[in-house]
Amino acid sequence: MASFPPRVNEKEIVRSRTIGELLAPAAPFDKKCGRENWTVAFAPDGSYFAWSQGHRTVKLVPWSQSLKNFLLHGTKNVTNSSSLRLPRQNSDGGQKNKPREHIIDCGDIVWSLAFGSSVPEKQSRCVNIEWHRFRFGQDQLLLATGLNNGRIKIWDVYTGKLLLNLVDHTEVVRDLTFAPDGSLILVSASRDKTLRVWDLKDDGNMMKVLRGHQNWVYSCAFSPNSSMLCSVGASKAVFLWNMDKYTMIRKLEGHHHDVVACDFSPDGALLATASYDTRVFIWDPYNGDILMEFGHLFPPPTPIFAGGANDRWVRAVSFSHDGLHVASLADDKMVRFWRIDEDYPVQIAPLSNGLCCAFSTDGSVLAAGTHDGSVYFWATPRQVPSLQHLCRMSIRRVMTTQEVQELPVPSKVLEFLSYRI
């Protein structure tokens, strides 16, 4: 069994440059809580980086300052208990909007987190309510944390104040995602087999329950225009939802094991899903076609073996903001960087016990979390996008695959716009 196709020489693949490390405290204060770092996230404006470092805590650090520290003091940065710890209801308005390092105690094991920011023009979808407890301004930055007990807590990032406590899930909240349009619509994915849609501009009112999964829901992701949602879960499940009507669009079939992560490309034309069957699929979400397969085990396991343990389970996948690269984490102690038009990785990096990953806002750094609560950072493949690719992304941001197919242009151009060449 090999980690790369036979034609690929592993020694010739570029090794990613290490940027830095944020190591979790060595001595836990509560041994009953897990140390796993299940989730990492960058703020939409790039001001903060956050991760669940185990033991009920979420660490937030100013991202630009962390990069400077890595350059000045080397790669390692051990997080310590002397950092400013904010109690759950504490508020310090004098420091608002000034990024600073702090820790939030969430009261239970943190499985998921997501940043959200408001656009004032986006009104609540609940038009019948005129009075709200919270008025979210344009400079508001929120952090949602999904907990082991099924609760979701919403925090003001600048002050550390607990704003909302959302209670409805009956099992672990495995993933959270905000709508990218600034409406503060939040979707949560849970082991209770449901997705729930919350309107934070309506004081956290739960708007809808999306049902269809027969087992745990592992992950969910909005399309860039917020019109579509992908959810993935156990039993090979990949579902697409219409977020205007809250109805299921289609099920995508192709994986042979639990699907644990998903992410849309920046133009919304591609969808990446990662599965325990050792594969990452790149889909066309508008018609359900598989456009590319990124394998992590060669020869690929047959369906009967892909459904079991194979030491190559893919744990996470993330699309770069250039729309050209995808990162994946697998159990073979490796991070892979792929180009969307190549079936082998263009860069790799060593990582043991990886669980999650995310690209920085500018796409220059990949962050990956591990079982011991630490985070590791690597430089990502840098490539100047071609003018053709930039034009394709601009077109696909506003046109579906069906609309592209109707354009009066040559077939080769249609194939290129549809990501088929």
Second form
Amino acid sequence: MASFPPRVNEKEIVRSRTIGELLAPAAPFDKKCGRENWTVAFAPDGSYFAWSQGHRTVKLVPWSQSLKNFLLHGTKNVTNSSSLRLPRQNSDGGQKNKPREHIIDCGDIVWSLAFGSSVPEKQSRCVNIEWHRFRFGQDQLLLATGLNNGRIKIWDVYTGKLLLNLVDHTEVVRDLTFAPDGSLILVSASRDKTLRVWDLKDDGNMMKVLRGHQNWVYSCAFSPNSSMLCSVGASKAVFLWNMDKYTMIRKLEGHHHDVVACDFSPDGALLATASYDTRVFIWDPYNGDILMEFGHLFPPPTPIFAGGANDRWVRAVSFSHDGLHVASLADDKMVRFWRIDEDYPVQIAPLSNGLCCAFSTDGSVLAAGTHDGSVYFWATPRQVPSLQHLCRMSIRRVMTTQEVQELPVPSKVLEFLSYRI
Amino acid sequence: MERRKTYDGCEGPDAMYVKLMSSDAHEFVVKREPALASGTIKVMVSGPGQFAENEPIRSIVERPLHILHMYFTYKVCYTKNSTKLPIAPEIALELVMAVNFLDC
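Got the form predicted alone; could you also share the form predicted together with the partner chain?
Let's see the whole complex now, leading with the same chain.
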């Protein structure tokens, strides 16, 4: 069965340029599982990359150094020599200037990772600030790790120390995400069918439990203005939550199988979801319409086949920072880069057993983690966005689709602003 | 020491510059090649002589045109870079209609 629409010649699609790879160290003993890299993450300021190597360890890699190594030494990352090159004497001034590599032992299989940094203006929701153990300052970077036993551990990235241990989930914490507004609100999605909202500025106080899923919750994502949260899970579930009142806004229907990944576009006007039914859907989160469908199997499978083991599960999807490209990983050993206005990929790259992907903070690199614990990096397709698109993103950051429909502009421009071309 | 450069004019099909006039009579003289990023300007400039060389673009006021000029330069200089061009939402609405006309 084909991976591309019949009118597309696979050989004509451009192959992405590889930047580098981080290969997992050889296991001390041969284990069938426990090596998987379920999540990759970049720090919001681009300083670190978190690599969950499997076997319970997370390695915090200083990203700019790593990138320089890739470019200097070709594609293989010589991790040993780079850690030796770091200065031995680690004075306080040096700590901020040269990010150090850290290896963190989490004590259990790591399923999810998220970086969070705080913005001091965002007040904590709790009134009694003087009782808090931690005052998260401006230069604090946190890493949250979600584990197999349901615990979430919060680490300080610069020192590698454990700060908080959040205990409430009873099953695997499958995904974690911080609110992008710097308020250090953390949302965790778990196989125990709930999502929990934690306030890290309030010492990790759990504020709310979001119930509604009937089955495993696979992933969650905040909209860029932190007003909405999307959670996806087994049994075709795609839910949108209002994060001011913690109520469910709507359920998005359309997938035929478990939905395993979701991501908002940088202006919050589009939502991408990936499912085991071989498809990625691009939705308008404000009214639940499906705007685009990216297929990974041709001819498209019937609903019965799509709902079962069709060998073409899409495992991960990620929006690029220019709001025009989407990357997806599927079980046919390929990474695909899509433009949001074409229904066939603009670039592809080979990848076996890919599980997760994430764009770097500046959007120039895509990292993908695999089943054996390694990470591979590619250059993202870059082009100067049209001025129309830049205007559209600027407008959609502040306007919902309903507000856009009220604008006194010609209908063609309205369609363009609503991403309906 | 003051350097004096002579520039080619805006007249004629081989001119190095094009003059864009907004509806409130601001004139922008921009280099021809980056301005061709706009499909409409390309047609106007290199088309079969139906548009007068310095016909003002009537629907556009000065402020969006200024950003348009920034965009042309941005496009030429930053094709490989990831620098962002900041656009405030208030201007974006006027700009999106102008840019829809100019197709760029």
